[in-house]
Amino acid sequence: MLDKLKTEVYDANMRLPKLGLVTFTWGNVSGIDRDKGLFVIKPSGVDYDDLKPSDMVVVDLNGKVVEGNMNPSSDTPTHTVLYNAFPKIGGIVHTHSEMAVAFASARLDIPAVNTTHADTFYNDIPVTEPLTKAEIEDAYEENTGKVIVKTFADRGLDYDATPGCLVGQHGPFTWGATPDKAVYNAKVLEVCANIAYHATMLTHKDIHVPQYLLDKHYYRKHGANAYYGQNNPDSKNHAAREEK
């Protein structure tokens, strides 16, 4: 069942470990098929070493188990939140990386202070509030993608512009288009919680990037009018040509 997409799973998790994104079994990356409306998981607490494309757990968006000998991620609650929550993403990510951590410990966002974090997140990477006592005695997964959703609601937030969020005192989430996608921004989170920490030690002035050169940076990567690369809307017009 989802043979392809539980390569594509399984793929995507062995990259953590490679990015310096995982530590011992800390992390997890699910993708999903939105026609069957089943996604896929790994399986809670394996070593990434032990690890096989077949052990990959299906589960519906109901979290329940579909197929697969092992017992999902623990947190596949807070996956099936964001999915039906989020119906546009396609993978999701999740870790304890060093300084994204620091920064939802202390619950702060991660500032946008750099062209690095405007390539990819339009906003400040957001923190979310710390689950109460109740929230985390009654259904505690569950309630982290909840408070996920709540923040970005609150706060009027694109989770398509801002693939990410800190859980207070819990670490990062990031999804995308796909689970390849969706470890990018997680790597790039990370990237960007590093040279904030750096740079607001280096200085206490309010450092974010201007909107302007945000929304240069942002929009020349996204939307109808990208040009970055080699296959968005106007990569081929972008650069000047000689005439033939």
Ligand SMILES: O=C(CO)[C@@H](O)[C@H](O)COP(=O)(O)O
Second form
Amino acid sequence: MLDKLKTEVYDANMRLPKLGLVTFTWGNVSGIDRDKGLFVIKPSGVDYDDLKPSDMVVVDLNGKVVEGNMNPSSDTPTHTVLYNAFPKIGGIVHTHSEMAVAFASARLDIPAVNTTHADTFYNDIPVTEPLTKAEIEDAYEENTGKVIVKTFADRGLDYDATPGCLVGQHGPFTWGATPDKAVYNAKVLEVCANIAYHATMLTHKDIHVPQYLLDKHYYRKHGANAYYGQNNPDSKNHAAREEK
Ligand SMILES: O=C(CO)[C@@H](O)[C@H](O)COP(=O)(O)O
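Could you give the coordinates for the form predicted in complex with this ligand, as opposed to the form predicted on its own above?
Below is the entire complex, every chain and molecule, led by the chain shown above.
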């Protein structure tokens, strides 16, 4: 079942250690088949070197395992909440990338300090409130998803325009149209966290790009697909390059 999606999710999971986004068995990637209402996620606690596409676990949108010989990622309830709440996403990533986790631990948003950030995230990347004792002691991973959804609702953020969030005192979750795009967004989030940290340390100031720069980059990417570099397979330039 869903063999093609299993391979796609396996490949996306294998990019996490290659991109330096995870250590040991931390983190996870999933991908969804919206037509079937099923998503595929890596198994829990399995070393990336030992993973195979056939190890991926198939889960329904109630979080119930429908196929798989192993237990799904411990974060499966979080992915379940996000797929139900964010209908346009096709893939989700959770990592423990270090600078992102530093911002999450300090309970700080990752500020939009430059165009690198603006190209992918239309706002500061929000950090959620840490989960309460009750939220941790019962349905922890489900509540982790709920606090992300609540943060976006409370702050009036568009999840499609800002495809990532820091869970306070935990770490980053990113999403995208595909598992691979969600991995891309996870790496960009970590790069942005690093740049924001250094820029803030260099200036000891609160830095934010102006809204008109965020608008320019967002609408250049999400507006007409006339051009947006290598990130947009629909762009003319991308097609032209493919023909060579
Ligand atoms: O955030 C956590 C633990 O804090 C998890 O994401 C682990 O880092 C990976 O768990 P599995 O996906 O292997 O269950």
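Only a predicted model underlies this, so the values are computations on that prediction, with no experimental measurement involved. Residue numbers count along the first chain shown, from 1. Heads up, when I say rigid core I mean the largest set of C-alphas that superpose within 1.5 Å between the two forms.
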CA of Asp206, rigid core aligned, shift of 2 Å or more between the two forms: yes
